[in-house]
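As a starting point, one isolated chain is supplied in structure tokens, in the form predicted alone.
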Amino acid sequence: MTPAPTGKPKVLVIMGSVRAGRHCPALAAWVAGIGQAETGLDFELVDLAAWPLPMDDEPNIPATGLYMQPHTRKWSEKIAEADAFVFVSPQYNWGYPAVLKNAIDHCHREWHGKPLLIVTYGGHGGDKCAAQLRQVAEGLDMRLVPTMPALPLARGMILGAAITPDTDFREQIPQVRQGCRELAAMAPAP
């Protein structure tokens, strides 16, 4: 793993919805900002909206490295050149979007020994989307910051209501400061 072209470690924020009205991008850039101010990091933000990837087009399997498509191509290339990452993701029917599913299946090399860590928001928090997304992130040998931050959606907000996470989400900051401190402790030094 290399350090980003400023010499810090390049943190991915994925970004885990791309639903209309998603609340995804506001907590995505919250978490990133808190991370960048604890850590010094270099904290990217990913939206995988900006990132069209069709569902199985490739004929190989992601775990042979080959690649034919030129979306999953530069996907690669994004996810490899990560020395850890964010993934922030709503919890969706009890589970995580298929769209990040989808986004995780495209590659798998290239997750492998960097650090995750999971921020989660639903009407409970989003518990049972990070235990996912954890067995899954074990499946691909990625190394699991302890510390999950499970953000609580007020129904109002579930519904569509704005969202100010600094006063919204007050009592999980330290959670949130917590983890990404966990996420620096286990990235490469620069």
Contents of the next structure:
There are 2 protein chains.
Amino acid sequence: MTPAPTGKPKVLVIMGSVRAGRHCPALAAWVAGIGQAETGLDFELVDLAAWPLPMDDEPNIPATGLYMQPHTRKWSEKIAEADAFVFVSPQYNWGYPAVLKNAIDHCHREWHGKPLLIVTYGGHGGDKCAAQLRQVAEGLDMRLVPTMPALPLARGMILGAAITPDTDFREQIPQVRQGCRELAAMAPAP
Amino acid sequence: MTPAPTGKPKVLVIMGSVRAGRHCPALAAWVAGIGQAETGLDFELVDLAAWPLPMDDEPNIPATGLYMQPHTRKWSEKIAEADAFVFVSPQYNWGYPAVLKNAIDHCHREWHGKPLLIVTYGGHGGDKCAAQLRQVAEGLDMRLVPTMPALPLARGMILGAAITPDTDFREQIPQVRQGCRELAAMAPAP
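Switch from the form predicted alone to the form predicted together with another copy of the chain and give that structure.
Let's see the whole complex now, leading with the same chain.
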């Protein structure tokens, strides 16, 4: 999923969960595949499990851009080089997962002005998580895609049963396509 | 601040920030002092920096109560033994800090039915963080104190200038007192 430089806008698909047994990699890859086919933009998966960012390990507030830790600088560069974002995230206790908020809060200006598509999943699709993430993204001056695809998980899926996105979320495919098209329309021209 | 068992309701004052240079310990101690004087309940400070809880390190969802890690079990016992809570938290990017959400999400039933006072701080007092935390607490069936003290930080304080709560937040003292009285009224009888 990491394409060579193409001159096309780069979309990072950031996974909101690092839990063992998570559905996030399957769902994020599925969303990225739809986005790639629908828009032709470069979609790249970002697994936060591969980005250890200790919580609040920086002495300065991120708005200053003065990062002391090598991992923060690397993360900052990763976000700065991207043109648009998709968050694919579970809902935890009517809110967003700590690991996603931690990754967001490690940067500041790197997010400004960039388009964001939010895709959530949960017992009721994760709409409360999406609304809270939307407020955070507004605080960071991101440009929000109007469509917010929400994938409802059956009880068995929540407890760990495997997911086949193309069949389990067939009804949501048009919404994901629509969100990706809106994202591409908002992304900067190549 | 860790009192011997007294038969009085135990209130844990949980700090929402672990950042170097944070104002949270000073503010949490100030809130706990006001609460102790106002209500006579046992207020105990909880510094999440002393509670390393790796993000999403448990294979099962917390609602099952099946914890595999010793640190999760210890945290679960800590929350289970408390009668009421105060969250003292900064607002980060119009939301709550990852470290606080991570500590919340590591448990589930341990929070149910218990009263919670939310005290926030930030450039505008942190009211957006308070509202999001309120939604999370509702998702966990906690009983929310109506008063939500919000402490506005001056620009210099945000950048690290020292805080003297009794003078800097003199105007908010009645609100903190009121919140603590409401918390005590909602806490179970000794």
